[in-house]
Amino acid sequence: MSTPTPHNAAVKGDIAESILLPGDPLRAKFIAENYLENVKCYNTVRNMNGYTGTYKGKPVSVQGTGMGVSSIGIYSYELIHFYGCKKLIRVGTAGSYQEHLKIGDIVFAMGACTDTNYASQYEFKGTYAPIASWNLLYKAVEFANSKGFKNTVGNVFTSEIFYNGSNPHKKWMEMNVLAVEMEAAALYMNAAAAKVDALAIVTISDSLVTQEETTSDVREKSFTNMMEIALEVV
């Protein structure tokens, strides 16, 4: 079997239908090492990893993504189409838009308002609200408040550009938007388009409100409860 793509190593049926999607690599192997069985790396290209095993008996991946709209777009485009997935979960971090979300809170992106044009590829003629699907928002959220985990659910703002000298984030607050990230509209829109199902799940890792932050690789490593929750809903 040949290779279908030029940024992923695995043949067709290395990867399963499941998977989440964590922008790091690095949290993609701290993943497949920490909570799946039987585990197979089937990418290394670009440094992106990517890993299939098992948990609790299914069987799920786990693919780096990188940053970004144009990246993730590119991932999980190829996962749904080459490769079949049917369930994707981006796992992830964002910047705090509102005072009460503090490090550490998990947001679930009910949607995801965005600065970029990825949707002008579709010609419409209006705005294009993407959204997550309700099933794995529904189990998610469920899942996390059997467990106690602090939650919130509501709007985040995919940002094309990480470093914004105009400070548009106050106007984000105003609006009630939760959080500052930069791939869920993308994954959500291949999502739709393809009619598969998608969500993001963020970790707050910093805050545009108190400016605190963390590091990097308190990132990668201690954000597990999103982690947790995404293998129980795939």
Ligand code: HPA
Second form
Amino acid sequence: MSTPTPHNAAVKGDIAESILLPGDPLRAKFIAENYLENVKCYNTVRNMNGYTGTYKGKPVSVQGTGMGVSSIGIYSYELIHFYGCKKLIRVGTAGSYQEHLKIGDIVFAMGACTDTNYASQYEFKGTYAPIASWNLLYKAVEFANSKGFKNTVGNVFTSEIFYNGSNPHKKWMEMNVLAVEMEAAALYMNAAAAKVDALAIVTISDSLVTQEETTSDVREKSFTNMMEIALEVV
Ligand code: HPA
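I've shown you the form predicted on its own. Could you give me the structure of the form predicted in complex with the named molecule?
Up next: the whole complex, starting with the chain shown before.
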């Protein structure tokens, strides 16, 4: 295991043990520029920006992961195994599956169902249940509540497909899954396999129930409550 990797120009030591993982590299830049001090950009390979700085004196990194399990699977694996990351928090967006979850609401993914075959690499004889780190989840919920940020804890669905030829959503909605996104399950499995802590925090950006949407500019620049939670607990 050596650094740099084909996807990351950082060398070991450039990246903090605690790291935020937005899908969008421009959101990584936004977080670094608006929340971190003494910031150094350690990666621009594929424009998948990564930065290390400090938050309230604590070293924290932030790395774009791209979209989907394949992409976050690569970045999070390298961060854990090649760069020594121990606490990884995805900060992303998700589509609401439940009427009571509105645009801007925060969801903590306690578990992540998936239609991907990511778990097949481990050759289980049954079904693996990807879950959040209890330690990070507990602290995140406690902090969110102390700030009065509306939040819901439960299952999300990590989907392989954004533009579906069929409608896979109804069954997950009926099973009380809260929202759909595309990365949490892979992050949880990579973290579990390496016995490190991971959490996915998502903000609702659109609704599969009401078809409401937000713009990409709002996606990139807003959702600051979720970022504050992640920075506080990571
Ligand atoms: N589907 C999948 N991933 C998403 C969505 C969605 O509707 N919204 C935000 N991430």
